[in-house]
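Read the single chain below, which is given as structure tokens and is the form predicted on its own.
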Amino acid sequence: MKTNVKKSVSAIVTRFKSLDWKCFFSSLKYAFHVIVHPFDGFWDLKHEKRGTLAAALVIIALTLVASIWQMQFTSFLFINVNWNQVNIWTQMAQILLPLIIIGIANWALTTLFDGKGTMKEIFMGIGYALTPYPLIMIPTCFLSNVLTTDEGALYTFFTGLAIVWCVFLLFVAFMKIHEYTVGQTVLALFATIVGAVVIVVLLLLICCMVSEAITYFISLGRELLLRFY
């Protein structure tokens, strides 16, 4: 048992050391180019292999951190959080699950619309498109603590800027990754939203059916126990 654990740890360490850190940091730095030159940036992300999935996942992780920091460090003048009712994992899931569902729905539906993007490229595009959120929101959280109520419009502006910028980048990402026109991208995004809603409804139905099945078998087991014992 101990030998197997040592071998597993050794394999993880070897894998960690073998990573091309220079390529990783270069692809992470490339996100700064993407957010200011999105049309060229996302095209090169797909065709010139300038980005990596690892960098995209790091950006998504930073986005999750920024959402938690926004709740933790934003002044109570702008956000009033009752931490007794907050579950950090639920908060993170509220951001991560929609991204996963949107990515899957976009991949599934764009295959019907002659989309050129793969699942990997779609999630890379989503990750890089989220870059402005942590870059803007983390400093804004601390800035809010020196703002007064009358200066709250500044906080609202930066929050809105982060969201609008990310949405615009996401639009360009899908357009360049799938090699669509603007009109095709609009239709694809509309279909993606509809598909995401369908996926959510199906997941809820499956959860309800599984819950009812579990409840039924538990009740059946109790009935058998009471009858025979």
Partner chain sequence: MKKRLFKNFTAVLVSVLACLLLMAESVSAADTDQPYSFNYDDFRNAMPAPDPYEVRYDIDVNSILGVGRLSGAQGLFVQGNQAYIVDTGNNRILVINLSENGYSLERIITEAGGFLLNAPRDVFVTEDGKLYIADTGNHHVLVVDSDLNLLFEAVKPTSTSFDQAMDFKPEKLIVTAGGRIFVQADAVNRGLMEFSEEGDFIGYMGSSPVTFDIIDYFWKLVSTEAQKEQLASFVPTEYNNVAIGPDGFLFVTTDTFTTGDLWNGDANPVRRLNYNGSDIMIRTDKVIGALNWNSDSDCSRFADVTVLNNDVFYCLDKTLCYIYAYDGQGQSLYVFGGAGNRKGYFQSPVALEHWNNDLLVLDEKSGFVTVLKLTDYGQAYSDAVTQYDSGHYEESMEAWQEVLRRNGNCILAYDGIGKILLRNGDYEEALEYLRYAKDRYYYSKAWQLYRKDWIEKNLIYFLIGLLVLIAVILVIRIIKKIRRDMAAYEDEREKIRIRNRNQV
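Take the protein just shown as the form predicted on its own and give its structure as the form predicted together with its partner chain.
Chain alone follows, minus partners and molecules.
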């Protein structure tokens, strides 16, 4: 038993050590290049293989952390969090689910519109495009604790900046990954949003039907219990 544990621990350690940490860190550092040179950056991300999915996932995770962090540490002057109703998983899902749905919808539609990107590249692009969010929002949290309401414009500015920057990067990412022109990207994004809505509607439909089915079986079960038990 003991040796088993030891073995598995050492296996994990060796696995951990055998990972290409240098490559990972350089790809993570590459995000800083991407956000200031998006057109070059996303092109090289795809063609020069300078980004990794691992780094993209880390950035998405950081975004989630930043969004939670923001709720906890932003001064109450600027946000009003009802902690009785906060569920950390729902909070994360609120950010993660749209990203996943948009990624899938984008992949599904761009394969039809001869986009050159693969699913992996799309999600990598989304990940790298989110870099400004944690980068700006975490310091903004600290900043908000030094500001008064009169200086709230600064807070609003930084929040706005983070979102606008992210959206812009997302746009460029889709454009470069699928090798589209601007017009094509706009069209593809519009189609993506429609696709995302369709996916959401289908999901809701399934959820509704499943819950209906569950309530049916519950009432059936209750009826049986009342009658025979």
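Residue numbers count along the first chain shown, from 1. All values derive from a computational prediction rather than experimental measurement. Take the two forms, superpose them, and find the largest set of C-alpha atoms that agree within 1.5 Å; that set is the rigid core.
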Review point. Does residue 218 count as moved between the two forms, where moved means a C-alpha shift of 2 angstroms or more after fitting the rigid core?
Key: yes
